[in-house]
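What follows is a single chain, given as structure tokens, in the form predicted on its own.
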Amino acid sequence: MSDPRLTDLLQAVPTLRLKTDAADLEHYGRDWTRRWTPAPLAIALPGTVEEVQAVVRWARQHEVAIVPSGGRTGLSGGAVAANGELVLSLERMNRVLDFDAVDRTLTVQAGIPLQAVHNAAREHGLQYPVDFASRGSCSIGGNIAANAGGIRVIRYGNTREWIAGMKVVTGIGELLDLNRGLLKNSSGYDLRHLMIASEGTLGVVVEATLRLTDPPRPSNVMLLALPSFEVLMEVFAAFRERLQLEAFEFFTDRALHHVLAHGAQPPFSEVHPYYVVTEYESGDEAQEAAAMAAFQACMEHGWVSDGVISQSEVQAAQLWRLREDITESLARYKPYKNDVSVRISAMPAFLQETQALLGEAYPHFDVVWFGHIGDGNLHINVLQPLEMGDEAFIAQCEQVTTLLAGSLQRHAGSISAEHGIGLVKKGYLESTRSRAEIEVMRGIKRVLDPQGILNPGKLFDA
């Protein structure tokens, strides 16, 4: 081990696992973005909270930046280590620590995968309802760092709503025990919510107490084919009025094209320009009748061209695959991603403006739209043409993102709905937050991380 700082680290934390092989540096030094070349100093894999604290204190002493790392499934560059940082991976801290049947909470280490949380909750007859396609690889700590949302926000909300408490190691190595699972706590500032969506810039989440809820009631899945973009909100209103929606997701024909090329089966004999997959509570005949009434009303108005209702759990999974496999099917094209949100009431006007803006700006690019229409969140993926170089492609996309940021500002929206700001959207933060707000954020960071060692350059520059 040639770097004397790493020798000092192992002397300070002799039980710490450390990786320095080139393959490990590349693997742990990046997230799902591929714009930056990973170049971390090393990968630290602590097994205890005390080891995390010791690593942070060492980093502060040696003025080494730390990039906290979970499942690295992020899409904003928030987990990228490209400038000699120490990657602090929580993957070994992946256990369930406690279940409380009275409080209906599950306490876990931050490195536990979301799927393992789902399984643990199910073992106790309950559910942790936050869910998204990367459930098998993303971690709870990463979910907290980004306030991840996913496919069921319309029913259950974001990660924030399900965090009863957490333990966090600050940039000076102190351990904060935030909220301690309390339902009511008005004793000063709720620092727990400050940590959520902070992208590892204020502290390293090492433990979380999660709220659980009743297991999901019987549900059904319907796939709808839409003739135009303009009717999307009409269909949403018709289904929301009649049903208890679990999810309402939309995607375009281009999204379906890539998922089918990735191995999925076509749902209809004809190609339609837009699609919706919706899941709704369906425990009795009345609810099924309401679903059919919603479908028939949309057909009569010309808002829906075709549809299919799942007849089994297998078919429901097949229909969901058409939506959940989009991101994976696009990965090989190195897409430029925009993850934006507006209030649901502002969605029709924003959709109209954005569709026109992107149609004019990207006439020759393959643009793939999908999103969580029920909570005002759109994902816009621009695929890089094979003949275009990386720099030219990113430069053109960023010009359009500047226009998109202006549109979001006019509609009081956000440049990042659930992916975080990271490196990718740092330059557009002022379209969402005022300069006064950003200065307050900087001040908070200086208190919790006075030397600026935690995920520097992410979210905003010091």
Contents of the next structure:
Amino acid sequence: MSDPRLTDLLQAVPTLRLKTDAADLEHYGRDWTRRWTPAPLAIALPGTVEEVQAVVRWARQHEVAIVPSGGRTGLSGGAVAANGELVLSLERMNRVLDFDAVDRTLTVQAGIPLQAVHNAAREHGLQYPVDFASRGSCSIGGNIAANAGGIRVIRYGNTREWIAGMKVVTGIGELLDLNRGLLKNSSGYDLRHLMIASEGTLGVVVEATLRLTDPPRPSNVMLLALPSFEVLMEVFAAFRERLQLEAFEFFTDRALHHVLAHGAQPPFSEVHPYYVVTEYESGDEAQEAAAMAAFQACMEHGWVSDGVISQSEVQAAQLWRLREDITESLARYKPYKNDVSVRISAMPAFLQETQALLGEAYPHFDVVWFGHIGDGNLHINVLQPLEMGDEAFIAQCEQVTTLLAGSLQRHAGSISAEHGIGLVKKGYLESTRSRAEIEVMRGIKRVLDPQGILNPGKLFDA
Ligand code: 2HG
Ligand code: ZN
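Mind sharing the form predicted in complex with (2R)-2-hydroxypentanedioic acid (2HG)? What's above is the form predicted on its own.
Next comes the full complex, and the chain you just saw is listed first.
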């Protein structure tokens, strides 16, 4: 630890745990994007809010950039430290602090994994309903930083809906206690909502008070095979009309191909071009009849060619696996990721335009489509051909993203639905936010982080 700035840091915060081994710098300096070479100065692992504040004050004094860090499961480069930053990992601050049965809230430290929040809520007979495949590794602080969505947004909304309050350390080192769990609070700007989706550029979230809700009702999972993309939104309408949907997700045969190659069992004997996995409330005969009616209506219209309904929890989990394992099964191809959204009403026109556009732009690439179609959110993963180098591949994908951004602009959509902007989509922010809006964002950043030490270069250049 020869860097004098680090000696000074340990003098200022003697109890601080600090890591500087090459393996740690590599591990904590990257996220799931794997595109940048990690090169942080060191990793700080504070155990208390006071330590976080002291680290931020030190960083101000020495003008060292800080990268707030959770589970680093992000897909937009928001937690990458490739320029000598100090990674501020919340991993040790991972406890449940309080449960309030009257308010139905759970107060947690920011480093707690999402799965541990689910478990804690369940122990109290309630649920925290935000959920997605990386639940075991991602942290609540990271979920807040990205306003994470996932597979149950259609029923419960994004992370934003479930944050009753939070404590945040600003770029000045001040601790803000935002909203304090209140349900009603009409007392001016709601800074809590500014922090959500700010990607660690305005403050370090250290604690959050999460709203909990009733435990999930009995449900069933159905997997549908579809003959074409065009019928997707019709199938969605047929199911939404008749059922209380918990999830409505789609994927293509290419996605299924990779998940099966990764070890899953084929759901049907035949191959179909498109699939939907949907979960819906199904506790009584009327709900079961409604599900059958939705399925039959789709079969009669020729919108669905086959289907299977889960008969047990094990089978439901197997069907979900076909959708949830997609990201992991594609990881070895270093995919270029797009995470776009439009309003549901704009989806049919957007899908038609995008399919034509990507078909022309990527005639020889393996392009894998999947996502939260019920939320108007598509994930488009372009797999890197084995013979192609990283740079040439990314350059080609960036050209196509420019076209995609144009299409999103025409359909009033977003270049990032739920993964954040980070480094990956920084160049395309203006396709979703006006210049005037971005200027306001810059102004807000200057107030909360006047020296620009919090996650600089992410989201936009200050
Ligand atoms: C999902 O919906 C995640 O599974 C990851 O948001 C999406 O890998 C992706 O592109
Ligand atoms: Zn997703």
